[in-house]
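We begin with a single chain expressed as C-alpha coordinates, specifically the form predicted alone.
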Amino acid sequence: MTSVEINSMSEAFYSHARLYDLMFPGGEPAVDFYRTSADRQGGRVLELGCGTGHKLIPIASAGHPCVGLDFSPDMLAEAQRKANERGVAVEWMQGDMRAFDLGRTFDFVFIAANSLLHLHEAEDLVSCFRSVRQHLAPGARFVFDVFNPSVRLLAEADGVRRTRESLAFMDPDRGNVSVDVAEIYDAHAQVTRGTWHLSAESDPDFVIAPLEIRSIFPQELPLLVSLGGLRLVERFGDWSGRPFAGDTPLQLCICESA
(Lines of atoms letter the chains of each structure in order from A and count residues from 1; the text may use other names and numbers.)
(Lines give C-alpha, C1' and ligand atoms only; values in the text may rest on other atoms or scores of the structure.)
Protein backbone atom coordinates (compact mmCIF):
# COMPACT_ATOMS: atom_id res chain seq x y z
CA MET A 1 0.00 0.00 0.00
CA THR A 2 1.40 3.41 -0.97
CA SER A 3 1.56 6.45 1.28
CA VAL A 4 -0.92 8.23 -0.99
CA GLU A 5 -3.41 5.41 -0.39
CA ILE A 6 -2.75 5.60 3.35
CA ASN A 7 -3.43 9.36 3.34
CA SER A 8 -6.67 8.77 1.42
CA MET A 9 -7.78 6.22 4.01
CA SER A 10 -7.00 8.58 6.87
CA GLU A 11 -8.83 11.37 5.08
CA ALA A 12 -12.06 9.39 5.34
CA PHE A 13 -11.68 9.46 9.13
CA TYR A 14 -10.92 13.20 9.21
CA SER A 15 -13.69 14.22 6.82
CA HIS A 16 -16.02 14.44 9.86
CA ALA A 17 -14.30 17.41 11.48
CA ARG A 18 -17.15 18.54 13.74
CA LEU A 19 -17.66 15.01 15.05
CA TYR A 20 -13.90 14.69 15.61
CA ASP A 21 -13.95 17.69 17.95
CA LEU A 22 -16.91 16.25 19.86
CA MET A 23 -15.15 12.89 20.21
CA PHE A 24 -11.83 14.37 21.33
CA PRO A 25 -12.55 17.38 23.55
CA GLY A 26 -10.24 18.77 26.20
CA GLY A 27 -6.57 17.94 26.02
CA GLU A 28 -5.74 21.03 28.04
CA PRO A 29 -2.34 19.79 29.36
CA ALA A 30 -1.17 19.42 25.74
CA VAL A 31 -2.60 22.81 24.76
CA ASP A 32 -0.87 24.43 27.73
CA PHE A 33 2.44 22.74 26.94
CA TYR A 34 2.51 23.85 23.31
CA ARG A 35 1.30 27.38 24.13
CA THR A 36 3.96 27.77 26.82
CA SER A 37 6.64 26.38 24.50
CA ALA A 38 5.64 28.82 21.75
CA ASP A 39 5.72 31.71 24.22
CA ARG A 40 9.19 30.66 25.36
CA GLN A 41 10.51 30.55 21.80
CA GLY A 42 8.72 33.65 20.55
CA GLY A 43 8.37 34.47 16.87
CA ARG A 44 6.58 32.60 14.12
CA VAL A 45 4.82 29.27 14.70
CA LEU A 46 4.06 26.41 12.30
CA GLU A 47 1.90 23.41 13.18
CA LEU A 48 1.91 20.40 10.87
CA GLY A 49 -1.18 18.19 10.99
CA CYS A 50 -3.01 21.09 12.65
CA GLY A 51 -6.46 19.51 12.34
CA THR A 52 -9.23 21.83 13.53
CA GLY A 53 -6.80 24.20 15.24
CA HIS A 54 -7.37 22.96 18.78
CA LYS A 55 -3.79 23.80 19.78
CA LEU A 56 -2.84 26.45 17.22
CA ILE A 57 -5.75 28.84 17.77
CA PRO A 58 -4.83 29.41 21.47
CA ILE A 59 -1.22 30.06 20.40
CA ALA A 60 -2.37 32.57 17.78
CA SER A 61 -4.61 34.16 20.42
CA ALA A 62 -1.45 34.96 22.38
CA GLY A 63 -0.21 37.09 19.48
CA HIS A 64 2.08 34.72 17.58
CA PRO A 65 2.00 34.77 13.76
CA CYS A 66 0.79 31.22 13.02
CA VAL A 67 0.55 28.90 10.04
CA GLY A 68 -1.37 25.61 10.19
CA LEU A 69 -0.81 22.93 7.55
CA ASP A 70 -3.02 19.86 7.17
CA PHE A 71 -3.80 17.24 4.53
CA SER A 72 -7.58 17.34 5.15
CA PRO A 73 -9.61 20.21 3.64
CA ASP A 74 -12.50 19.34 5.96
CA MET A 75 -10.38 19.78 9.08
CA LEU A 76 -8.97 23.06 7.73
CA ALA A 77 -12.45 24.39 6.98
CA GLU A 78 -13.49 23.70 10.57
CA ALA A 79 -10.26 25.30 11.83
CA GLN A 80 -11.02 28.43 9.77
CA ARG A 81 -14.57 28.55 11.12
CA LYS A 82 -13.37 28.28 14.72
CA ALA A 83 -10.65 30.91 14.23
CA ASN A 84 -13.16 33.32 12.68
CA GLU A 85 -15.55 32.69 15.56
CA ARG A 86 -12.83 33.69 18.02
CA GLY A 87 -11.54 36.60 15.93
CA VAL A 88 -8.10 35.01 15.58
CA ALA A 89 -5.93 35.32 12.47
CA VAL A 90 -4.21 32.09 11.35
CA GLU A 91 -2.91 31.20 7.89
CA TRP A 92 -4.38 27.76 7.08
CA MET A 93 -2.76 25.77 4.27
CA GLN A 94 -3.53 22.40 2.70
CA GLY A 95 -0.39 20.32 2.25
CA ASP A 96 1.53 17.15 2.93
CA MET A 97 3.89 17.17 5.92
CA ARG A 98 6.19 14.72 4.12
CA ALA A 99 7.27 17.36 1.62
CA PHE A 100 6.40 21.05 1.80
CA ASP A 101 8.06 24.37 1.03
CA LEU A 102 6.49 27.46 2.55
CA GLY A 103 9.31 29.78 1.49
CA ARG A 104 10.01 31.02 5.02
CA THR A 105 11.33 29.87 8.37
CA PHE A 106 9.72 29.55 11.79
CA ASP A 107 10.90 29.86 15.38
CA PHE A 108 8.68 27.05 16.66
CA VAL A 109 7.39 24.07 14.67
CA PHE A 110 5.29 21.31 16.19
CA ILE A 111 3.33 18.16 15.35
CA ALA A 112 0.85 17.21 18.07
CA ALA A 113 -1.48 14.39 19.06
CA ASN A 114 0.19 11.50 17.19
CA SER A 115 -0.33 13.23 13.83
CA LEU A 116 3.18 12.18 12.83
CA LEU A 117 2.08 8.55 13.03
CA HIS A 118 0.02 8.85 9.85
CA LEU A 119 3.39 8.49 8.10
CA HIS A 120 3.96 4.75 7.99
CA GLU A 121 7.22 4.39 6.06
CA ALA A 122 10.60 5.31 7.53
CA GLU A 123 11.45 7.29 4.40
CA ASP A 124 8.28 9.37 4.82
CA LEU A 125 9.17 10.18 8.42
CA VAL A 126 12.71 11.16 7.41
CA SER A 127 11.36 13.28 4.54
CA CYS A 128 9.05 15.08 6.98
CA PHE A 129 11.94 15.78 9.36
CA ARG A 130 14.07 17.10 6.49
CA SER A 131 11.25 19.43 5.41
CA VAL A 132 10.92 20.63 9.00
CA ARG A 133 14.65 21.31 9.20
CA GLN A 134 14.47 23.50 6.10
CA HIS A 135 11.86 25.64 7.85
CA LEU A 136 13.69 26.14 11.17
CA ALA A 137 15.06 29.61 11.85
CA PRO A 138 18.36 29.88 13.78
CA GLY A 139 17.75 28.76 17.36
CA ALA A 140 14.31 27.34 16.50
CA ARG A 141 12.80 24.31 18.17
CA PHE A 142 10.80 21.46 16.69
CA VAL A 143 8.55 19.58 19.12
CA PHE A 144 6.30 16.57 18.57
CA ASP A 145 4.46 14.01 20.66
CA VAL A 146 3.75 10.37 19.84
CA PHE A 147 2.56 7.61 22.12
CA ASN A 148 5.02 5.24 23.74
CA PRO A 149 4.09 1.83 22.26
CA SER A 150 2.83 -0.77 24.72
CA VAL A 151 3.58 -4.31 23.55
CA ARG A 152 0.70 -5.57 25.70
CA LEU A 153 -1.83 -3.23 24.08
CA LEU A 154 -0.53 -3.95 20.58
CA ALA A 155 -0.91 -7.68 21.24
CA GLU A 156 -4.53 -7.12 22.29
CA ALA A 157 -5.41 -5.65 18.86
CA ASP A 158 -7.16 -8.83 17.70
CA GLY A 159 -9.72 -7.44 15.25
CA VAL A 160 -12.66 -7.73 17.64
CA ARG A 161 -15.04 -4.77 17.59
CA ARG A 162 -15.19 -3.19 21.05
CA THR A 163 -16.94 -0.14 22.47
CA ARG A 164 -14.71 2.71 23.64
CA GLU A 165 -16.74 4.07 26.53
CA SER A 166 -14.37 6.99 27.05
CA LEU A 167 -15.04 8.30 23.52
CA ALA A 168 -18.86 8.41 23.71
CA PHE A 169 -20.23 11.92 23.14
CA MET A 170 -23.39 13.96 22.66
CA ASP A 171 -24.10 15.13 19.11
CA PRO A 172 -26.62 18.02 19.03
CA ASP A 173 -28.15 16.56 15.85
CA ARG A 174 -28.19 12.84 16.68
CA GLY A 175 -28.12 12.59 20.48
CA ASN A 176 -25.83 10.15 22.25
CA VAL A 177 -23.15 8.67 20.00
CA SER A 178 -21.22 5.49 20.83
CA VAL A 179 -17.82 4.66 19.37
CA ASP A 180 -16.71 1.12 18.53
CA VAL A 181 -13.25 0.24 17.25
CA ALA A 182 -11.84 -2.95 15.75
CA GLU A 183 -8.06 -3.04 15.38
CA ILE A 184 -5.37 -5.42 14.17
CA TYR A 185 -1.67 -4.79 14.70
CA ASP A 186 0.56 -5.43 11.69
CA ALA A 187 3.89 -6.14 13.40
CA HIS A 188 5.89 -6.15 10.19
CA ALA A 189 4.71 -2.65 9.21
CA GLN A 190 4.48 -1.46 12.85
CA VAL A 191 1.00 -0.19 11.96
CA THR A 192 -2.27 -0.63 13.87
CA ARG A 193 -5.04 -0.96 11.29
CA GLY A 194 -8.39 0.03 12.75
CA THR A 195 -11.99 0.54 11.69
CA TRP A 196 -14.01 3.07 13.67
CA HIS A 197 -17.81 2.84 13.93
CA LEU A 198 -19.92 5.78 15.16
CA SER A 199 -23.51 4.94 16.05
CA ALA A 200 -26.55 6.82 17.30
CA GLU A 201 -29.66 5.11 18.62
CA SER A 202 -31.62 5.94 15.48
CA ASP A 203 -28.67 5.72 13.09
CA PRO A 204 -26.33 2.78 13.70
CA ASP A 205 -22.92 2.92 12.03
CA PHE A 206 -23.58 6.33 10.50
CA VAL A 207 -19.81 6.67 10.17
CA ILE A 208 -17.51 3.75 9.35
CA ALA A 209 -13.96 4.92 8.77
CA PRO A 210 -10.52 3.30 8.65
CA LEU A 211 -7.68 4.70 10.72
CA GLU A 212 -4.14 3.36 10.47
CA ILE A 213 -1.48 4.53 12.96
CA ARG A 214 2.20 3.63 13.06
CA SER A 215 4.16 2.85 16.21
CA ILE A 216 7.59 4.46 16.62
CA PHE A 217 9.60 2.55 19.21
CA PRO A 218 11.94 4.42 21.58
CA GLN A 219 15.20 3.09 20.14
CA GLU A 220 14.35 3.92 16.52
CA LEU A 221 13.00 7.40 17.18
CA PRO A 222 16.34 9.23 17.66
CA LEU A 223 17.73 7.49 14.56
CA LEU A 224 14.85 8.69 12.39
CA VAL A 225 15.21 12.21 13.78
CA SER A 226 18.96 12.15 13.08
CA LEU A 227 18.46 10.94 9.49
CA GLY A 228 16.24 13.97 9.00
CA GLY A 229 19.05 16.35 9.94
CA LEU A 230 17.73 17.04 13.43
CA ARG A 231 18.98 16.38 16.94
CA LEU A 232 16.84 15.09 19.81
CA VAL A 233 17.58 17.49 22.67
CA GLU A 234 15.14 16.17 25.28
CA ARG A 235 12.45 13.52 25.54
CA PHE A 236 9.73 13.76 28.19
CA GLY A 237 7.28 11.07 29.24
CA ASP A 238 4.26 13.26 29.96
CA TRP A 239 3.01 16.86 29.82
CA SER A 240 4.46 17.74 33.22
CA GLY A 241 8.03 17.22 31.97
CA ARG A 242 8.58 13.85 33.67
CA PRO A 243 11.64 12.13 32.19
CA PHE A 244 10.88 9.57 29.51
CA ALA A 245 10.89 5.95 30.72
CA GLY A 246 9.60 2.60 29.55
CA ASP A 247 6.29 3.00 31.36
CA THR A 248 5.51 6.64 30.47
CA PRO A 249 2.59 7.19 28.09
CA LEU A 250 4.24 9.69 25.75
CA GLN A 251 7.38 10.37 23.80
CA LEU A 252 7.35 14.17 23.93
CA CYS A 253 10.35 15.15 21.85
CA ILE A 254 12.24 18.46 21.76
CA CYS A 255 14.47 18.78 18.68
CA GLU A 256 16.72 21.30 16.95
CA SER A 257 18.75 21.41 13.75
CA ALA A 258 21.74 19.09 13.90
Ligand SMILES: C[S@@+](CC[C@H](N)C(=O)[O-])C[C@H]1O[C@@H](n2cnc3c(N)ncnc32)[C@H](O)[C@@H]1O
Second form
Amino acid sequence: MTSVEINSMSEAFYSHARLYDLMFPGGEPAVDFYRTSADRQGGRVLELGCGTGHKLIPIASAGHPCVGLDFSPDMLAEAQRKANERGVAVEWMQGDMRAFDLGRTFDFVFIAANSLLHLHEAEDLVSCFRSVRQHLAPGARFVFDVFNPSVRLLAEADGVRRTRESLAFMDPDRGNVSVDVAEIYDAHAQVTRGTWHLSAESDPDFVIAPLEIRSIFPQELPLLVSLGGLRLVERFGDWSGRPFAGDTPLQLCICESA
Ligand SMILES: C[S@@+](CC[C@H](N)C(=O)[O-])C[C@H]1O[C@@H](n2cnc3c(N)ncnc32)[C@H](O)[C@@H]1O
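Output the structure of the form predicted in complex with the named molecule; the preceding block shows the form predicted alone.
Shown next: the complete complex, the earlier chain at its head.
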Protein backbone atom coordinates (compact mmCIF):
# COMPACT_ATOMS: atom_id res chain seq x y z
CA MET A 1 0.00 0.00 0.00
CA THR A 2 1.21 3.49 -0.77
CA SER A 3 0.61 6.08 1.92
CA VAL A 4 -1.54 9.13 1.34
CA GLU A 5 -2.23 12.24 3.36
CA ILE A 6 -5.78 13.45 3.30
CA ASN A 7 -7.35 16.28 5.21
CA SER A 8 -10.85 14.92 5.58
CA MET A 9 -13.59 15.77 8.05
CA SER A 10 -14.78 12.18 7.71
CA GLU A 11 -11.53 10.35 8.43
CA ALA A 12 -12.32 9.78 12.13
CA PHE A 13 -15.73 8.36 11.24
CA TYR A 14 -14.15 5.69 9.03
CA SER A 15 -11.50 4.77 11.60
CA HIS A 16 -14.21 2.60 13.27
CA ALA A 17 -14.54 0.09 10.42
CA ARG A 18 -16.00 -2.77 12.45
CA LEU A 19 -18.65 -0.47 13.98
CA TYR A 20 -19.40 0.90 10.49
CA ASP A 21 -20.32 -2.59 9.28
CA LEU A 22 -22.50 -3.21 12.36
CA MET A 23 -24.28 0.14 11.88
CA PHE A 24 -24.93 -0.34 8.14
CA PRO A 25 -25.79 -4.01 7.56
CA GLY A 26 -27.88 -5.19 4.61
CA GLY A 27 -27.95 -3.20 1.39
CA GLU A 28 -28.62 -6.33 -0.70
CA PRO A 29 -30.35 -4.49 -3.60
CA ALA A 30 -27.22 -2.35 -4.07
CA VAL A 31 -24.91 -5.39 -3.89
CA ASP A 32 -27.10 -7.20 -6.45
CA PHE A 33 -27.15 -4.20 -8.77
CA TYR A 34 -23.36 -3.77 -8.77
CA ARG A 35 -22.68 -7.52 -9.00
CA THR A 36 -25.07 -7.90 -11.96
CA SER A 37 -23.54 -4.85 -13.68
CA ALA A 38 -20.01 -6.25 -13.20
CA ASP A 39 -21.13 -9.63 -14.58
CA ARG A 40 -22.72 -7.96 -17.61
CA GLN A 41 -19.54 -5.99 -18.34
CA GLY A 42 -17.18 -8.90 -17.62
CA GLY A 43 -13.47 -8.43 -16.97
CA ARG A 44 -11.57 -6.31 -14.45
CA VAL A 45 -13.34 -4.28 -11.75
CA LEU A 46 -12.23 -1.20 -9.78
CA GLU A 47 -14.17 0.27 -6.84
CA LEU A 48 -13.23 3.72 -5.52
CA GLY A 49 -14.07 4.34 -1.85
CA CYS A 50 -14.49 0.57 -1.44
CA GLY A 51 -14.67 0.72 2.37
CA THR A 52 -14.82 -2.72 3.97
CA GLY A 53 -15.61 -4.43 0.64
CA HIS A 54 -19.39 -4.70 1.10
CA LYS A 55 -19.92 -4.64 -2.70
CA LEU A 56 -16.46 -5.67 -3.95
CA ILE A 57 -16.03 -8.95 -2.03
CA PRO A 58 -19.25 -10.45 -3.53
CA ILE A 59 -18.11 -9.28 -7.00
CA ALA A 60 -14.66 -10.85 -6.51
CA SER A 61 -16.36 -14.04 -5.28
CA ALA A 62 -18.00 -14.27 -8.71
CA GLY A 63 -14.52 -14.53 -10.25
CA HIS A 64 -13.73 -10.97 -11.38
CA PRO A 65 -10.19 -9.65 -10.82
CA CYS A 66 -10.91 -6.75 -8.42
CA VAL A 67 -9.05 -3.70 -7.12
CA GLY A 68 -10.45 -1.69 -4.20
CA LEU A 69 -9.13 1.81 -3.48
CA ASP A 70 -9.88 3.74 -0.29
CA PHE A 71 -8.08 6.36 1.77
CA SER A 72 -8.93 4.82 5.14
CA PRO A 73 -6.37 2.26 6.36
CA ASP A 74 -8.90 1.03 8.95
CA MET A 75 -11.61 0.34 6.36
CA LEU A 76 -9.05 -1.40 4.12
CA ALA A 77 -7.74 -3.55 6.99
CA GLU A 78 -11.30 -4.72 7.75
CA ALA A 79 -11.89 -5.38 4.02
CA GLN A 80 -8.71 -7.48 3.89
CA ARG A 81 -9.74 -9.40 7.01
CA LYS A 82 -13.20 -10.19 5.57
CA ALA A 83 -11.80 -11.19 2.16
CA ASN A 84 -9.25 -13.51 3.82
CA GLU A 85 -11.97 -15.04 5.98
CA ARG A 86 -14.00 -15.82 2.82
CA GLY A 87 -10.95 -16.95 0.81
CA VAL A 88 -11.48 -14.20 -1.78
CA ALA A 89 -8.58 -12.41 -3.54
CA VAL A 90 -8.88 -8.62 -3.94
CA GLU A 91 -6.09 -6.08 -4.43
CA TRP A 92 -6.68 -3.44 -1.73
CA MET A 93 -4.93 -0.10 -2.24
CA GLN A 94 -4.75 3.02 -0.14
CA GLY A 95 -5.29 6.09 -2.30
CA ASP A 96 -7.30 9.23 -2.99
CA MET A 97 -10.07 9.00 -5.57
CA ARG A 98 -9.63 12.70 -6.34
CA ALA A 99 -6.52 11.85 -8.37
CA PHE A 100 -5.00 8.42 -8.90
CA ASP A 101 -2.99 6.53 -11.49
CA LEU A 102 -2.99 2.74 -11.24
CA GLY A 103 -1.22 2.31 -14.60
CA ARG A 104 -3.90 -0.02 -16.03
CA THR A 105 -7.48 -0.01 -17.24
CA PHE A 106 -10.67 -1.70 -16.06
CA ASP A 107 -13.90 -2.91 -17.68
CA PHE A 108 -16.11 -1.76 -14.83
CA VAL A 109 -15.41 1.09 -12.39
CA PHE A 110 -17.84 2.09 -9.65
CA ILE A 111 -18.29 4.36 -6.64
CA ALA A 112 -21.06 3.12 -4.33
CA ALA A 113 -23.07 4.33 -1.35
CA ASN A 114 -22.53 8.11 -1.63
CA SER A 115 -18.73 7.74 -1.32
CA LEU A 116 -18.38 10.33 -4.09
CA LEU A 117 -20.07 12.90 -1.82
CA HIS A 118 -16.94 13.04 0.33
CA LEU A 119 -15.54 15.22 -2.46
CA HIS A 120 -16.93 18.67 -1.71
CA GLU A 121 -15.25 20.94 -4.27
CA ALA A 122 -16.56 20.84 -7.85
CA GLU A 123 -12.90 20.73 -8.99
CA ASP A 124 -12.33 17.54 -6.95
CA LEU A 125 -15.36 15.85 -8.48
CA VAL A 126 -14.19 16.73 -11.99
CA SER A 127 -10.64 15.61 -11.20
CA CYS A 128 -12.01 12.27 -9.90
CA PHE A 129 -14.05 11.79 -13.08
CA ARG A 130 -10.95 12.56 -15.19
CA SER A 131 -8.94 9.93 -13.29
CA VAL A 132 -11.79 7.44 -13.76
CA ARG A 133 -11.82 8.12 -17.51
CA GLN A 134 -8.08 7.33 -17.74
CA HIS A 135 -8.79 3.93 -16.19
CA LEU A 136 -11.64 2.90 -18.52
CA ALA A 137 -10.84 0.16 -21.06
CA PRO A 138 -12.59 0.43 -24.47
CA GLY A 139 -16.32 -0.23 -23.95
CA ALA A 140 -15.99 0.04 -20.15
CA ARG A 141 -18.68 1.52 -17.93
CA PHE A 142 -18.47 3.72 -14.86
CA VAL A 143 -21.39 3.58 -12.40
CA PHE A 144 -22.01 5.55 -9.22
CA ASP A 145 -24.89 6.17 -6.83
CA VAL A 146 -25.53 9.33 -4.86
CA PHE A 147 -28.71 10.36 -3.05
CA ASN A 148 -31.21 12.68 -4.71
CA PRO A 149 -31.14 15.80 -2.50
CA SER A 150 -34.51 16.64 -0.95
CA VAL A 151 -34.78 20.34 -0.16
CA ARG A 152 -37.27 19.50 2.58
CA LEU A 153 -34.88 17.06 4.32
CA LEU A 154 -31.88 19.38 3.93
CA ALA A 155 -33.87 22.20 5.54
CA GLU A 156 -34.64 19.95 8.55
CA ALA A 157 -30.92 19.84 9.48
CA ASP A 158 -31.11 22.33 12.36
CA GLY A 159 -28.10 21.32 14.47
CA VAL A 160 -30.21 19.53 17.11
CA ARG A 161 -28.90 16.16 18.30
CA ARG A 162 -31.45 13.41 17.59
CA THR A 163 -31.47 9.63 18.00
CA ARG A 164 -31.66 7.58 14.80
CA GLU A 165 -33.59 4.54 15.95
CA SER A 166 -33.07 2.72 12.64
CA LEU A 167 -29.26 2.76 13.11
CA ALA A 168 -29.16 1.22 16.63
CA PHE A 169 -27.16 -2.02 16.69
CA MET A 170 -25.73 -4.71 18.95
CA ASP A 171 -21.96 -4.60 19.47
CA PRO A 172 -20.66 -7.94 20.83
CA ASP A 173 -18.10 -6.00 22.94
CA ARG A 174 -20.30 -3.20 24.33
CA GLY A 175 -23.92 -4.41 24.07
CA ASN A 176 -26.67 -2.22 22.60
CA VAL A 177 -25.36 0.88 20.86
CA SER A 178 -27.52 3.94 20.10
CA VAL A 179 -26.68 6.45 17.38
CA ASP A 180 -27.40 10.20 17.67
CA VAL A 181 -26.70 12.69 14.90
CA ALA A 182 -26.67 16.50 14.88
CA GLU A 183 -26.54 18.07 11.42
CA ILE A 184 -26.58 21.48 9.82
CA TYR A 185 -26.77 22.22 6.12
CA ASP A 186 -24.23 24.66 4.69
CA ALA A 187 -26.16 25.88 1.62
CA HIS A 188 -23.23 27.78 0.12
CA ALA A 189 -20.97 24.72 0.13
CA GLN A 190 -23.90 22.31 -0.54
CA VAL A 191 -22.52 20.27 2.35
CA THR A 192 -24.41 18.69 5.28
CA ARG A 193 -22.08 18.90 8.31
CA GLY A 194 -22.89 16.27 10.89
CA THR A 195 -21.58 15.06 14.23
CA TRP A 196 -22.22 11.41 15.01
CA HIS A 197 -22.43 10.13 18.60
CA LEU A 198 -22.28 6.42 19.41
CA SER A 199 -23.25 5.44 22.97
CA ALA A 200 -23.41 2.23 24.94
CA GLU A 201 -25.17 2.00 28.30
CA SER A 202 -21.88 1.94 30.21
CA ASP A 203 -19.99 4.17 27.78
CA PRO A 204 -21.90 7.26 26.57
CA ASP A 205 -20.44 9.01 23.51
CA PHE A 206 -17.65 6.46 23.11
CA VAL A 207 -17.40 7.73 19.53
CA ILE A 208 -17.91 11.37 18.53
CA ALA A 209 -17.00 11.86 14.90
CA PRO A 210 -17.76 14.44 12.22
CA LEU A 211 -19.20 13.32 8.88
CA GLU A 212 -19.63 15.80 6.03
CA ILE A 213 -21.56 14.92 2.90
CA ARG A 214 -22.09 17.08 -0.19
CA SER A 215 -25.27 17.23 -2.20
CA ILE A 216 -25.04 16.98 -5.98
CA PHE A 217 -28.16 18.52 -7.48
CA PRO A 218 -29.76 16.92 -10.57
CA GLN A 219 -28.94 19.73 -13.00
CA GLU A 220 -25.24 20.03 -12.06
CA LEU A 221 -24.55 16.28 -12.11
CA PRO A 222 -24.36 15.75 -15.92
CA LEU A 223 -22.23 18.90 -16.27
CA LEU A 224 -19.66 17.67 -13.71
CA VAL A 225 -19.61 14.27 -15.42
CA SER A 226 -19.03 15.81 -18.86
CA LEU A 227 -16.29 18.14 -17.57
CA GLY A 228 -14.54 14.93 -16.48
CA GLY A 229 -14.59 13.60 -20.06
CA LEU A 230 -17.49 11.21 -19.40
CA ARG A 231 -21.01 10.91 -20.75
CA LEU A 232 -24.06 10.17 -18.61
CA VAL A 233 -25.77 7.36 -20.54
CA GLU A 234 -28.58 6.63 -18.11
CA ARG A 235 -29.78 7.79 -14.68
CA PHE A 236 -31.98 5.49 -12.60
CA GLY A 237 -33.94 6.62 -9.54
CA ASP A 238 -33.73 3.44 -7.46
CA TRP A 239 -32.23 -0.07 -7.42
CA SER A 240 -35.15 -1.53 -9.41
CA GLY A 241 -34.16 0.60 -12.42
CA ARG A 242 -37.03 3.12 -12.18
CA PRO A 243 -36.15 6.22 -14.24
CA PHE A 244 -34.73 9.12 -12.22
CA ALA A 245 -37.37 11.72 -11.21
CA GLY A 246 -37.66 14.59 -8.74
CA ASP A 247 -39.00 12.32 -6.00
CA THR A 248 -36.84 9.19 -6.49
CA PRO A 249 -34.37 8.46 -3.68
CA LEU A 250 -31.25 7.96 -5.80
CA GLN A 251 -29.26 9.22 -8.72
CA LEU A 252 -27.86 5.91 -9.97
CA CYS A 253 -25.68 6.97 -12.87
CA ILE A 254 -24.34 4.89 -15.76
CA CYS A 255 -21.48 6.59 -17.62
CA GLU A 256 -19.07 5.93 -20.49
CA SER A 257 -16.05 7.74 -21.91
CA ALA A 258 -17.25 10.77 -23.89
C1 LIG B 1 -20.00 5.48 2.77
S2 LIG B 1 -18.47 4.58 2.78
C3 LIG B 1 -18.85 3.41 1.49
C4 LIG B 1 -18.01 2.16 1.52
C5 LIG B 1 -18.37 1.11 0.47
N6 LIG B 1 -18.27 1.65 -0.88
C7 LIG B 1 -19.76 0.53 0.66
O8 LIG B 1 -20.54 0.57 -0.27
O9 LIG B 1 -20.03 0.03 1.76
C10 LIG B 1 -17.38 5.77 2.00
C11 LIG B 1 -15.96 5.32 1.81
O12 LIG B 1 -15.29 6.28 0.99
C13 LIG B 1 -13.96 6.43 1.48
N14 LIG B 1 -13.43 7.74 0.98
C15 LIG B 1 -13.85 8.97 1.30
N16 LIG B 1 -13.13 9.91 0.64
C17 LIG B 1 -12.24 9.24 -0.14
C18 LIG B 1 -11.23 9.64 -1.05
N19 LIG B 1 -10.98 10.94 -1.31
N20 LIG B 1 -10.51 8.68 -1.68
C21 LIG B 1 -10.75 7.36 -1.42
N22 LIG B 1 -11.67 6.92 -0.55
C23 LIG B 1 -12.42 7.85 0.08
C24 LIG B 1 -14.10 6.32 2.98
O25 LIG B 1 -12.88 6.01 3.61
C26 LIG B 1 -15.15 5.21 3.10
O27 LIG B 1 -14.55 3.96 3.20
